[in-house]
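As a starting point, one isolated chain is supplied in structure tokens, in the form predicted on its own.
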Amino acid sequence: MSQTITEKILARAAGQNSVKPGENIWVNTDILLTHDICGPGTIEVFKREFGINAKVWDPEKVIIIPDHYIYTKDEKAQRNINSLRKFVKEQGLKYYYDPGTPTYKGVCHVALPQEGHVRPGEVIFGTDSHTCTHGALGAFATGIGNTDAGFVMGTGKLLIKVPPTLRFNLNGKLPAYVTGKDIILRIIGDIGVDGANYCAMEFRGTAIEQLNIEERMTICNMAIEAGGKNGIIEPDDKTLDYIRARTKKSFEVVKSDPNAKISKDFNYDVSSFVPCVAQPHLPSNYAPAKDKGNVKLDSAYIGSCTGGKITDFIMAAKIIKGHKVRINTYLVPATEKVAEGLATEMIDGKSLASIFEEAGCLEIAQPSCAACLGGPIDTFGRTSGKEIVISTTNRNFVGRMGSKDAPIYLASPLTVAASAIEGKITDPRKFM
């Protein structure tokens, strides 16, 4: 029976030869990811259902990465982290990346692949909707709630429904000014925030082949913004090089059968794509950046799992180099390795960090989710009033970055950097 990559991975995890969309199956879990927001709730479910002295199903497959509300004095946020530390010690978990220590890594969706925990053909569940990021490396990865995660924590299994597949064929020569963020915002703008409800969004084509792994991660990350169950890209040589540089564990490369049944095909020529923004208050409110030049801004934000990777900062630095920013420009590296890269990556003999400093950007923050999810009042970059923000983050709902009065425009690092220079939404082609 011909199957898609998503169906093949789920069939393997269910111990079956094949599965079909709509079928309910029990799957074995390869990785359970949680963090400081949902981790304590997941642990409480686990203890309630399996007993206060119960052990997790596999201490090497439960990965805990605090990253959301960690650099704050807020007592409740600190309480969450302390509860994680206690649980990790009780369980003897191998992979816990503790903030404030040398083991800390950064934002979970960037740290997980960075540390070699993501491999093709595997099943990853995470208590965060953007867990679908990891489909960029050929895994089935999706977000689940605390109740499901508590069950997975105790059993290593979960009952799920096999999603139908929507295939996005992205072909043509990719313009230098078009990024992964521009691609996924265009798609979400076309199909809407519910256009892929409980579907696997499979991305392929010559344009995808041209993208680096981090750009592919941005695309898969935002599958959830269209309602997708998962985003996924078939592994290629770039994928395998990335993974083999980070882990020695074995894995199985899975690809869709050529004649696999697809629920719907979407075909795009990316050579016609332009830099864009998602206007408040939905990721589907698509508009070309050149059409929004009348929107004056109060701040720019470069960070998060979709905009805080090293390639994101390289893109932004190439635009900002030699210019001064006109508005508060926040820089939040996603991980400690990205933070190190800001000091070591060079453009024309200057480090990224020095380029941003000379441009007048604000001091580089400690790696975390920071203002992407709002957070306590002392969160770096958090909005507190009616600031109009352009951001590389992935979600622009009301109040997402703190204040309910702050409109948020989503854009690529190129567009955010150009807009920071001009103090208004700006098409980055002006500086390229």
Given for the second form:
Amino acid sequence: MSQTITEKILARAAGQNSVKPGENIWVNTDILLTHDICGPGTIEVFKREFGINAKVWDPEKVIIIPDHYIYTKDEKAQRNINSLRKFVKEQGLKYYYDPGTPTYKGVCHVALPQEGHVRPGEVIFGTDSHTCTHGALGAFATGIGNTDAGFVMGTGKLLIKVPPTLRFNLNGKLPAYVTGKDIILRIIGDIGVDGANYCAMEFRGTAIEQLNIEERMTICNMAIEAGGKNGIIEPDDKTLDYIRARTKKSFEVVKSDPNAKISKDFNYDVSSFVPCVAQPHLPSNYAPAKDKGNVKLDSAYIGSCTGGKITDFIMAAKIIKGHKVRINTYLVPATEKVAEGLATEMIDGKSLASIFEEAGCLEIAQPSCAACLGGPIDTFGRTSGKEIVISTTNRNFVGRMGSKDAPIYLASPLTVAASAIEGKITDPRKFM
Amino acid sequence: MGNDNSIIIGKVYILDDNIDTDLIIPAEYLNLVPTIPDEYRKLGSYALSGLPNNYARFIKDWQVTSEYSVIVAGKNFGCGSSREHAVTALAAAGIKAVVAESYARIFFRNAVATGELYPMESEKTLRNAFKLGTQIEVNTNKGTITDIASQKVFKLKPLGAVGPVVAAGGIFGYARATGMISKKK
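Show the other one: the form predicted in complex with the partner chain, since we just had the form predicted on its own.
And the full complex, kicking off with our chain again.
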């Protein structure tokens, strides 16, 4: 039977030859990812259900990456990290990246692939909705709650429904001013915030082939903003080069069968795409950046799992170089490695960090989720009043970055950088 | 969630489409751990505190739970984050069932997996069928929501494939009932 990449991965994980959309199956988990805001609750569910002396199903497959509330004086946030440390020690977990130590990484969805924990064909569950990021490397990856995660922790298994596949065929020559973010915001604008509810979103075509791995991650990261269960891209040579540079573990490349049944095809010619924004308060409120030039801004934010990778900062720096920003411009590298890259990556002999500094951006923050989701009151970059923000993050819900009265525009690093220079929403082609 | 809870009587709170998890429980409260009883109650006291100020208060000043027992909402209820705190906060505030036109997948899944509240789907939008605070009865077995004063009855969709999981009280109860994991000692 012909199957999609998503179906083939799930069939293997269920020990079946094939699966069909709608079928409920128990799957074996390759990786369970958790962090500081859902980890403590997950651990308590695990202990409540399996006993206080229970052991996790596999200490090498439970990966804990604290990232949300790291640089805060909030006592409960610190208590939560301590409870993770205690659990890691007691369980002998192999992969834990401890804040305040050299092992600290930063945002889990950038750290997980960076550290070689994402491999094609595997099943990844994470206690975070943006776990769908990892489909960019050809894995099945989806977000779950604490209770389901507690179940996985004890058994390595989870009961899931096989999703139907929506296939996005993205072809044509990709203009330099169109990024992964512009592609996914356009798609979400077209299908809506529930347009892919319960579905697998499979991205393919010559435009996807042109994108580097981090840009593919930006696209899969936001599958959840259309309600998708997972986003996925078939591995190619770029994928394999990326993975082999990071892990020696073996894996099996899975691809869709040629005649696999697709629930719906969406065909795009990306050469017609333009730099865009998602207007408040939904990621689906699409508008071309050039049509929103009358929107004055108070701050710009570059960071998060979807918009704080090194390629995001390189894109922003290319625009900002030689200009001054007119508004508060917050820079939050996703991981320590991205932070290092800001010092070592050069454009015309200048580091990204010095380009941003000379442009008048605020001092580069330490890696974490920071203000992408508001967080504790003392979080770097958190909105507190009526400021209008343009951001490379993934959600612009009311109050998402802290203040209910601070509207958020989502955009690519190119558009955010151009807008920071002008102090209003600006199409980056002006600086290209 | 046993059968004894299949009838829910109380006041209804009305919401729109796309009620996201940041509206349900703003991220600043995610330092609270739902399994700690005192923090469970606190999460409840912050339920729907992310709503813009033009909404009717879900929880009155100086109260920690809501006067409402059921939420009637539009499409895509609970979109956004996988935070189980969203389901927990509503349940801790006193919500027994949500009746929405549709759900975002993870919220629905978390409601089923935890057994904290019934995620029922209406056949068409019921946002205009009731006024804020209308006394209603939800029968989760029969799949109905009734305006108690007028006795007008609206059909709800059956829970379908997740019905057995809900009936077993969540993912753990279901896995134990079907022999997937051993009984709790």
